[in-house]
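The chain that follows stands alone, in the form predicted alone, written as structure tokens.
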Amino acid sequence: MRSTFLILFAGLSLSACGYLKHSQPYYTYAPDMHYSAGLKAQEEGAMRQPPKGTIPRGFRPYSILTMDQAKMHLNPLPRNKENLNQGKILFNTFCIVCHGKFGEGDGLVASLKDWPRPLYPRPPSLQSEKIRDYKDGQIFHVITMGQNLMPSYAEKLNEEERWQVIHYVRALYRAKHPSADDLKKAENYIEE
């Protein structure tokens, strides 16, 4: 008795479901969104020109065009432990692949000698006298604009991060080529 009742109830409920289907809803909520006019991305009227002289929020235009102009810019960040540590992290993330752990141009890209032909030429050593003689602004310009096969890192590193990397590059050079004053300070430190 119960089983026939359950079968009859299930049959009635399934047949009733078929009658409740609607091909069109009774009303459309927000018809402008539902039936919107489609515009192609590059179509006239789809892309508006920004007002003249405006720049995106948080964007600072880069106005240095040559290395001679870049010589004039100094590193605005202080050389402290925080900036050096952050510069080290960023160098080890973005630069170590080509320039190597100590900036000698012996990174992973340069060590791919097993290939039938070299994929990339060896990048320049950051330990060279040429780079030592570069002003901080010139290194900043190379990181920002790229040079030779090195692409621009302006998308990957913001302005502050580029200056931190420069502090770390200077620390790498100084660790490899200490001045007499650095050696004297180290000797005093060891004696104490």
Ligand code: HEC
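Numbering follows the first chain given and starts at 1. What you are looking at is a predicted structure, and each value in this text was computed from that prediction instead of being measured. Definition used throughout: the rigid core is the maximal C-alpha set that superposes within 1.5 Å between two forms. What changes on going to the form predicted together with the named molecule:
Taking 2 Å as the criterion, P61 does not count as shifted between these two forms: its C-alpha moves by less than this amount when the rigid core is aligned.
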Given for the second form:
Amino acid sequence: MRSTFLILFAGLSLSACGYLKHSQPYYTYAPDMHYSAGLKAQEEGAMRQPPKGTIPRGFRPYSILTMDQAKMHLNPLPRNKENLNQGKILFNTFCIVCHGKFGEGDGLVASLKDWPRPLYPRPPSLQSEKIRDYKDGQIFHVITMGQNLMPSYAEKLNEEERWQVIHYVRALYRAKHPSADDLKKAENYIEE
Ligand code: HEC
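Could I see the form predicted together with the named molecule next, after the form predicted alone?
Time for the whole complex; same chain goes first.
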């Protein structure tokens, strides 16, 4: 009976000293696991540089360097309803703010030219003879690389989407410059 009290008393006083608290282990079992030598993400030395000359999976390096080279690239997509509709959606999402509904350079940014100071210069018209005479590859190059104040859209539009937008830019030109044949067809056109 007496010894039971002694043990109890000893236990109580030890815990009062914090001796039995587990905030700090009394001794560390397997210290090489406890204090890991592993690196934390983002820590210096943890971010490994990829070997020279490697590219991410699915990435295709862009090989067009000049406008002259760009001329050689033809639109690989057929001009069909699907590509035109897709191009329209993309144009009206990404290009319309600056270039306007018909690409005449009268987008929203241009309309804000006096408010309260010019926000952005009026972009050139895509209805110009210059763009009419551009090869599809040249427009592709502008969208991919950007040009002066126009930023690159390579991050937003994949290659297929860029070619679709180009089909639509051509359709916008044709809508404003219809041939006699186009007008004749339009007269007989019945909405499906
Ligand atoms: C932020 C506004 C802005 C957006 C959005 C924009 N552009 Fe442009 N774009 C410009 C400006 C400004 C220029 C003129 C750049 C220069 O001075 O060379 C230009 C030039 C161009 C040209 C060359 C015109 C020429 O005469 O040299 C083409 C083609 C073109 N844009 C197509 C597009 C297409 C297609 C999109 C949508 C994917 C688009 N742009 C989105 C502002 C924009």
